[in-house]
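Starting off, we have a lone chain in the form predicted on its own, written out as structure tokens.
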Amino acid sequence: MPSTYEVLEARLQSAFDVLKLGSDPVLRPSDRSDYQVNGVMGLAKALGRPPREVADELVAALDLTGLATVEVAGPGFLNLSLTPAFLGQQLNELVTHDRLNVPVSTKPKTIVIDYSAPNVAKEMHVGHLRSTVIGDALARINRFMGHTVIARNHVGDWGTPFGMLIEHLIDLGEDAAVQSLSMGDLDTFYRAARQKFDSDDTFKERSRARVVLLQGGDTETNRLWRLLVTQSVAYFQEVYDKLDVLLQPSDVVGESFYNPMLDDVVTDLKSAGLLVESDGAQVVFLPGFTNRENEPLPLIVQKSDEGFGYAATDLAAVRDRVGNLHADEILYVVGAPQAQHFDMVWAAARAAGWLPESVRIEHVAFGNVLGSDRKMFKTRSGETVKLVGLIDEAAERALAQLQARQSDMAADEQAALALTLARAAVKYADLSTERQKDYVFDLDRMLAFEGDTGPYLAYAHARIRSIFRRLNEPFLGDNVAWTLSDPSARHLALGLLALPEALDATLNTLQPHRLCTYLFDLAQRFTTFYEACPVLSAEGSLREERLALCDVSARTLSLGLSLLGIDAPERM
């Protein structure tokens, strides 16, 4: 079934479309009303006609018989209300609805999103927290919406470095280095390897040495490295599940794979006429790309030693995504720093003619994780703040709060939420920052139980599902006689009603603090109505109506903090 948003706005563009084809009615929520028509402004400019009486000119076009009633406001807003009959009839769809009217997408496409991105070898810090977490929760919403995602975990496991890693393996002995590296001590073992190539001239030949087999496909080279990264990716997924993140192993596409289309890559260019030399290197200079001193910047394909740069693997990484995953959509969720190499890459495959124009490619780029001094995030004797370390003191710091509220709750279950509400606030404060921007980590704002937070979500989330704990009887919610006398009630339902609009906000602009705006706007629409509208005590048809308002709310709540990866507990 229709939205009501869309079945409002249907009903509006014929009318619009009478005046002038095309024209957007800019539908929204409002205060004054229910919904407010915002277009009527842009289209009388469009006219060249006073807004007011273009105003009136659409009033006597729209037919909302049924639906609701129009009123002219100010200097030519259309203010829409919901007739009872509507609004009713759009919530006992709700009710019954499993998806809680979410229509699964009727163009569903294969939606490639490039996240996380750790190297092999180092160490999962807090700059990976921003790249998993949201490209998880993009992940989430477009597999609920009915696409095909297919998750690349793009991971750093080819180049020089690994001579040195493989050396300093083979010093340690495998059986030492693998319990060193699958305790997740990662930065340990590559810090020690770095030491010994900067410090020991042996070392760092025996390392060059390596390098050349590796990249000459010595066998016994080839399992070393494999090692490496088996080892790492193991310990990488521990991550991934203490944070609860969907990425498997599976998913792991690193440099090595794209390593042996790069040849390809550069005769392709050089057959289209894109490849030039320069200074050596072999790039690619695209029009609209200059340096500071105005001149042509080069997107190096390959060095003037013949090693590949990182945009051969990104270009063969493209080809292989529109070619071999016949990706519809490409989204790489990678730091802001990197958007004009993108630009640049994806500018080369247009021209080439490997990235058709009909594929949406974009940078969902973010900003950092900032310390309480305002600049990058590290402990107090300056090194990077590992990843599985702030979950840990999340939940040592949730599960304190939890025992100081004396709660009869047996200590594993403690624990096991704990570590639920710490995910929740870890999550939710990075989520709910619009995420080109920079935010602070404080963990004691993260998981303080009230104002816009994960815990606070949650907690609300376990307030309701208390009530139906309460019940003397199972609650069927079929066949409602709405009423919504108080308008705490009517304001409530319909923020529930919004849910389809709040997804398609966040899939079309991919910032998933959209959704997290709508669910604690709806946790505070919750909390006034509870407060204002007794429902256990209520009677009759009241009381069916109060807990279906209850019911829907926590579905939905459960619901939106799902698809940002993040339990709703059934009790707290």
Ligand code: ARG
The other form holds:
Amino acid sequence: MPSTYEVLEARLQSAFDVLKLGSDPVLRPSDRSDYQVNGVMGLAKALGRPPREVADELVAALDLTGLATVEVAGPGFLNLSLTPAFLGQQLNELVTHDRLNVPVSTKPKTIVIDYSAPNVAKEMHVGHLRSTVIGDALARINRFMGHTVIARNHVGDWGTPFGMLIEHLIDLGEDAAVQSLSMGDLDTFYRAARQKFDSDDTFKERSRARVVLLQGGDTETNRLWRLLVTQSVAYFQEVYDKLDVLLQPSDVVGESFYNPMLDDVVTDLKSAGLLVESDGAQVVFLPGFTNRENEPLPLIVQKSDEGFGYAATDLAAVRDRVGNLHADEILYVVGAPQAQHFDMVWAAARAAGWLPESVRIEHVAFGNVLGSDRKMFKTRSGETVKLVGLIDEAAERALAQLQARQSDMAADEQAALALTLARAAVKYADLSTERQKDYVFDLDRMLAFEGDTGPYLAYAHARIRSIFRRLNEPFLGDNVAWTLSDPSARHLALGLLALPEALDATLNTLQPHRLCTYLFDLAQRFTTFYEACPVLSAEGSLREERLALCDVSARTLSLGLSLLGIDAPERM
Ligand code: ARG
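Let me have the form predicted together with the named molecule next, following on from the form predicted on its own.
Okay, now the whole complex, with that chain kicking things off.
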């Protein structure tokens, strides 16, 4: 069933077609009326005609019988007001619809999402937090729309550092090493290895020899490598569980997975005539990529020592994702500094014929997380902030907030709620900023019950649910006679009908903050409505209508938050 917006847009499109106006209409929800058609002025200008004339012509061609009334305003805006009958019909469908009128995609796609991707034996940093949280939201929304999402956790599990990491593991002894890694002491482990590598020449030699053994497939070396990977992946999983994201160990498809495919990458690139030798390395030069001195920038496929690097793996990954997984869309949720790397990899993949134009491929880039000093978020001694610690600290603060309130909630329920709010706070703060922008990590602001925060939205939801707990009879909402006489009720209703567009906008722009903005706006519409319109003390059909608005508001908030990976508790 098409959404309210789609019904109107289709009518508008026909009018545009009849008039052969060429361009696409721009229809927007509006505070002036219910919806507004924009862009007539620009169109008229392009046609060299007076805007009012084009607007009038459009009104004459527009068939909105039974749906809406329309009037031309200002220099050429079209204001649309839905008829009570159409509005009522749309709302009745919404009340009884378990997906809140969000259609399942008629063109289900296979979407590969490359996200999280921490590195073995290294602490996950806040950049990995962003990738994990944004990727999780995009995975959830796409799945909800009926697409097949394949999560690819492109863990850094290969490369020259593994020589020193394995040697350090041997020095420590397996048991001690496992102990340290399973405690999530990844950075201490990594730093100790790096320090020996930098200061001890024999250790350096051993490390180099170890890399050769690793690449040569030596059994014992591979067992030790596997140990590092398994321990790290188990630790990452603890972080994912603490964050409550969908990622599972089976989603880990690390860099090493592509090792067996690298020779084919080279063969393909060679036969396409793309591979050239440069300073002993095998590289691809791609038109349009130059360094600061304006010299052509090479994409290094195979280094002079014959080793493969990050780019080769990503080339193999594109080839695999299109060729074997049949991806229609590939999303890379990775920090902004890697933009050029991806541009070059995709350009090479296109040139090699692995990446048809029909595949949507996007770098879902994001900005930095900053400390209160507006510098990169680090601990006071300059170390990577542990993600688990962040959530734990947020939960402690949330618990303190809850305990300071008068409530009859049992202690264990309070603790569970504190964790839910901690996750909501951290995730929402991340998702609600435009992702390319940096943001300051400020737990107190994130946890506030007021303002554009996760806890505020969770609270808005719980508050509505509490209305239904005070209701003596079950609420069915199957036969509401909509009048929406109060403007705040109408404003809320229109907001509720706009969920499909909020989700579309989120997926088109790959900006989860679009959904956040929608939910926050909806919660505010609800508050205004609830202040103006008493619910339980209302009677008859007015009470039914208001209860229905409450019910759909709570369900919309709950669904919307769940698509962001945030739980909306029943009571708070
Ligand atoms: N492991 C990398 C890092 O920590 C991110 C990998 C992103 N994904 C990819 N296909 N390159 O920066």
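Rigid core: the largest C-alpha set superposing within 1.5 Å between the two forms. Residue numbers count along the first chain shown, from 1. As the structure is a computational prediction, the values presented were derived from the model and not from experiment.
- After superposing the rigid core, the C-alpha of residue 10 moves by less than 2 Å between the two forms.
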